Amino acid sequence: MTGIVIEGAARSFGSVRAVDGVDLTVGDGEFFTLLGPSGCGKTTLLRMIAGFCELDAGEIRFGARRIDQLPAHTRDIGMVFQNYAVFPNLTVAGNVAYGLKARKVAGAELAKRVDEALALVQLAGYGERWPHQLSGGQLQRVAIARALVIRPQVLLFDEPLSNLDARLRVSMRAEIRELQKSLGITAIYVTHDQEEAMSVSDRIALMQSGKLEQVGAPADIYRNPASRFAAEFMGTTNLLSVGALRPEALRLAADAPAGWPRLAGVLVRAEMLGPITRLDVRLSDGTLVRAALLDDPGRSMIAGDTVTFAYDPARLTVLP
């Protein structure tokens, strides 16, 4: 396994600077996520690592080996795409074996490695099925098995769960994380979904306009955003004149210590979402504050009620 070093990576398309001088180090065996809105450069950067997009400047190394000038098929990567890219005219086993055949692996060794890869993704016994007989989640597992069977140094994921329904996305992201962890392989994962990024990543690089906005552990970026963009993109936040405050940092004043600062306003909306109730409260200066409270069957609030919140000053993030 190996780490990845990116130095001064840049790429433009016409007048658009898609990746703008990115410096980044990914540790050996790390699950690293490139996160950001559409057009921020995350997919272009992933494609540069994969060899599908040339660099205008900079270099990329896997360990001590520079790879940005090598053809894609010699970089020793496995890649999982958003649309699965499964061949409909090949069986499941045929799809998984595709990369091995290109590497001249044959016979008993090929069959053994295909079976091992399918077992890793919980598809043992599915080798003779055809893609049209599989669900979306199973197709994505086939794509992952095909990436893993060549035993790559680095595994790349390009929005791999975007085409799945919400429930399946949650279960599949957990499976991907556990698989990566068990293999100890270095992985780079691209997504625009903040919750997905926080759930699977060792570290996240938050990108905006081709640059790195903030790099760190998911909890660090969420709790200590380095900019207004980071605070707003990494989940819901309340931007007050004195800083940023996450919805879960607010408590009803009656349940908080006497010394905590207070915010009072009128309830605009209450949404009961199972274990969490979300409240939107309009302060006297017009600011809309959002809170997230644990469900309390004994509590009843309706639009128009006066609500007073309190918060621990230590939970307030002062933004530059």
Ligand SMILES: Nc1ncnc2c1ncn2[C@@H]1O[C@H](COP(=O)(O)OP(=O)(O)OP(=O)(O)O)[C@@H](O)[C@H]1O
Given for the second form:
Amino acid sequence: MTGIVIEGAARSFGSVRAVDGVDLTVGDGEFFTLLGPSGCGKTTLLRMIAGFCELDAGEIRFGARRIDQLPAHTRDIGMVFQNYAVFPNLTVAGNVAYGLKARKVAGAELAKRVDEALALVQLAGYGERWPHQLSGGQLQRVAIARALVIRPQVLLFDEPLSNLDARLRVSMRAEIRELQKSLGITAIYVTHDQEEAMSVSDRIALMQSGKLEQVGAPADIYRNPASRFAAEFMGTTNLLSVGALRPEALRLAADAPAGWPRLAGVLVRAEMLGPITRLDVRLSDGTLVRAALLDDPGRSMIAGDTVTFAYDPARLTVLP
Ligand SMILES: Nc1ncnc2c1ncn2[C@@H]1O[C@H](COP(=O)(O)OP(=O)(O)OP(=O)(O)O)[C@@H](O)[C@H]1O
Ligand SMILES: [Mg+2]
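For comparison with the form predicted alone, please write out the form predicted in complex with the named molecule.
Complete assembly follows, chain above in first position.
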């Protein structure tokens, strides 16, 4: 049973404050994601938790146990990296057994636990294969099995899916989420992809320049961004004089209640993406408004058409 408490964590590299005073509590069994642009400090914070990066200030606890000054291998964590870090000169079973051997587990117990871990990631029977005989998704599952086999209290993931193609990323993220929930392990997951973060997380911490910008449930951050940065990082948004408005909050005026505010302009571009069509419309004051409408075979619009949108004023977000 391990919640994680981080208090005042800080680390600089020269003049760069990579992690700049982070306070954070992650619940027992929670799937918690650090999300933010390149260089905002996600990996540094994760490495502090793992024990690969010393803190300049602050402390980290797993439950009641302070761990930030313990050696990495005594912290009871499993870590999965972006580039698999699977050893090419060991079989799949050899890779998974690695952390157990370091912990002096041997013989029948070793074999049993390797088989269990491979079964958990749907690779039962793959133990004798070599890494070069596996696909990217299978390699990443080996890396996950290797992290799980030591039965860690905490699982850390640093962009584990970024080397996979788009379709595989979508199925693997669901697998990771289901596995974490079924094992009840506390997980901290790093990504710069907001959609991935929203799909897997119980809560997200949005980071910028070493600091936490906003912490909350995915829908909460998406619908109630606390800043312009949060509104823009969590997806496309229209920054209007009256507030921020998501593209899907706009409707064609003809389909909207009479009382809703209107926005009229000229269609610059229509992009048909299958289920939705994206429309870019230039208002008379020059503002570009982006809308996303569900596909409607009865509708046809081309660049140059005049378009009038309407929106529910309750869906405007007023930013500070
Ligand atoms: N070992 C190091 N030496 C010097 N600077 C470092 C070191 N590690 C990180 N930094 C700097 O600290 C800042 C945060 O880096 P970090 O790797 O934590 O970012 P990140 O959010 O993981 O980015 P990315 O999404 O690109 O992986 C960056 O400015 C980076 O250049
Ligand atoms: Mg990183």
